[in-house]
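In structure tokens, the next block holds one chain alone, the form predicted on its own.
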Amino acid sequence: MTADARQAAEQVARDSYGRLLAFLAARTRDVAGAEDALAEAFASALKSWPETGVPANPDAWLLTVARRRQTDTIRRRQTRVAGEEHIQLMSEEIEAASASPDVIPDRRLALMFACAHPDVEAGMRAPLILQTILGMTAVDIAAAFLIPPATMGQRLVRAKARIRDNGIPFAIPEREDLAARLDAVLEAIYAAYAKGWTELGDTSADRMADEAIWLGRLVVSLLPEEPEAKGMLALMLYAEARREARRDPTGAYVPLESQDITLWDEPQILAAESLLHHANAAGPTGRYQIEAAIQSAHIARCVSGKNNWQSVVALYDVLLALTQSPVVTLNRAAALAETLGPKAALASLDSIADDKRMADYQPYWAARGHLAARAGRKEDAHEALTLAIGLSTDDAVRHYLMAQRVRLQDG
């Protein structure tokens, strides 16, 4: 019984976390006391759930249970923000919602762009979503923004005490202020699903990139008009069109030009290429059209066999003009190697090769490593390689790169 509770709460959190947190912190703007109470009641399920058997509504009892905690912590604080009468009326809101689970009101999209509001520094808003709404730990969410573990961990914090003493409201935003914001949600929405991508054969993974996915289908379904919305949720699902051929039947990994294409789902293909014809056609072009459109490309050229790397590269100038990322320069430089060869690409790899977060940053010594190889500098393939083989989470991945080296050393 004891795993059977475990594998249920497991389940939960993973399912319901990001949903029972932002109903739980709607109403009194502390995320940091929410994730406190919340992560209480998990343990409280740990604690009792091997021995009264699992509730029939898993998160009816977590949030009841979360609910007293919080409410307990609100009356000890005496906090100017929330009265007896205030602490009344939330436990009763909530009362009412754990009686009925499946109306419980979904205010993720509320606490995102809670998240994104103005006062809250501006690099920290997409780190922020990520952690409150999907649970991500400030190590991973770091290795995503290529910044210390320490360091984003306290600016997490920070920035959840910035919420709860501005009193920022969980709504989302007019009009005239949505644009303002909207950049950090699409920001946090894809880096979850790029962590999902990624990790391919974690179901935690796996069930981030389903969750970003569907918080991408509802942003737009938001605001229907934003076009880099529906550039975004294109770039996504070009991705997820491929992610049954990434692997061969061994389980080993299977770069791109390899992939078969019988393999990738054709339907997400078209619903991804309708959404960027319709965000195209919208307004300006933005970045997560732009890194739409390389996608499409990539597809169109492997279904097709015809060569189409220049309008690649001049696709990736347009992102790296707008963006001025290393990462880009990275991407770029692989499609340099196709136009005009791996020496060219090298150099462009130089322009950001004293930048500090490229030290521990996995893809760029992949990258190096292959390009070095073509271009037959075998030492410094050699070490590229060797580093990147280092630096990768992915077993298959990981496999991959020393076949790579191993055929460089045999020649």
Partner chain sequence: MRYMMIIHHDADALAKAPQQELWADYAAFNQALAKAGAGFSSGLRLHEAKGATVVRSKAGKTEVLDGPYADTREQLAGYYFIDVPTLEQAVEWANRCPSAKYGAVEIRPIVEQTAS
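Given the form predicted on its own above, produce the structure of the same protein in the form predicted together with the partner chain.
Nothing else is written out below except the one chain.
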């Protein structure tokens, strides 16, 4: 099998997993039970397909076996009439679904909304989506999130119990709630992407970035009218397009302004531009679209050589008003240094200097060190860079900062 064909096959399997699980779990809200049933269905497929051949419609076959499993389990647990009615309904549904398998209702979006429900612990939303929609194992998720596998496993089990016990609905929220709830879904997917972005050169994290982009595409395809979903996908693609350029051949970290633009992935950039264009058709409405617009501006500047820092600062102003996030203040300062100079940029950081979250936030100290160095405040720069070095977890970044600190003494 060629790599392409294998990838295509994997894509189909991945597509089916989330689709089947979402369908199986939608009525019972028992995600763990649905996973068990589906796992057994896959296991019996592995046993019988080599003998009988792959059925014409593998999805319908898997669904039928899994649903039978599921009804058996429910029957064992509850023998009340209500239970029987429930089973009856489920069986009718499954028969309808396997009779016309092309229309197995796609409930993945509803499942994602359940996983990113406010009742689910915020930190577990991304892992839950990765497991239920993509079928990723707790071990793989744990590796990307740097959590012991057993701990991740326990947390996933707890989160699923919560969905079942709290009766969290498997539904796409009504119009008025949609924006806020969608935000949680997008945030979870973006968190998964960020895991794959910040850890340079880590293979489990690289894979996580691919999975997050796949999920982003899925959300865009299921909610084609939502500009923020497109904005987030565009944001991920802009970052992904520059992945290769972030390291030089020796593995050293390369900041944006020094990157070799011939290493950027042009098709990904064009895809991002097009998504952003569609998202902004009715004017930008959310943080992901603005963040994507900032990335678009960075790329335009590097490609054309035309200074556009003024518009970058303006975009950050909008983003700051929207999010009130200290991280935005920090990123805005870097842009401000290009328009009003490093001293003004440092002054703009005073508003977040006492924020406790900044105390051990590596990018804060790296930015402070960088700005202080440009402002000629060598002592401040040395202290901030030292802290940034101490807070780094990545060797490439650590070495980059050390070189900056050395230059401080030379210059």
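What we label the rigid core is the largest C-alpha set whose atoms superpose within 1.5 Å from one form to the other. Residue numbers count along the first chain shown, from 1. In this text, all values refer to a predicted model and were calculated from it rather than measured experimentally.
Novice: Just checking, between the two forms and with the core aligned, does P58 shift 2 Å or more at the CA?
Specialist: Yes; that C-alpha moves by at least 2 Å between the two forms.
Novice: Taking the rigid core as the reference frame, tell me whether P326 has a CA displacement of 2 angstroms or more between the two forms.
Specialist: It does not reach a 2 Å shift.
Novice: Is E244 one of the residues whose C-alpha moves 2 Å or more between the two forms after the core fit?
Specialist: Shift at E244: below 2 Å after core fit.
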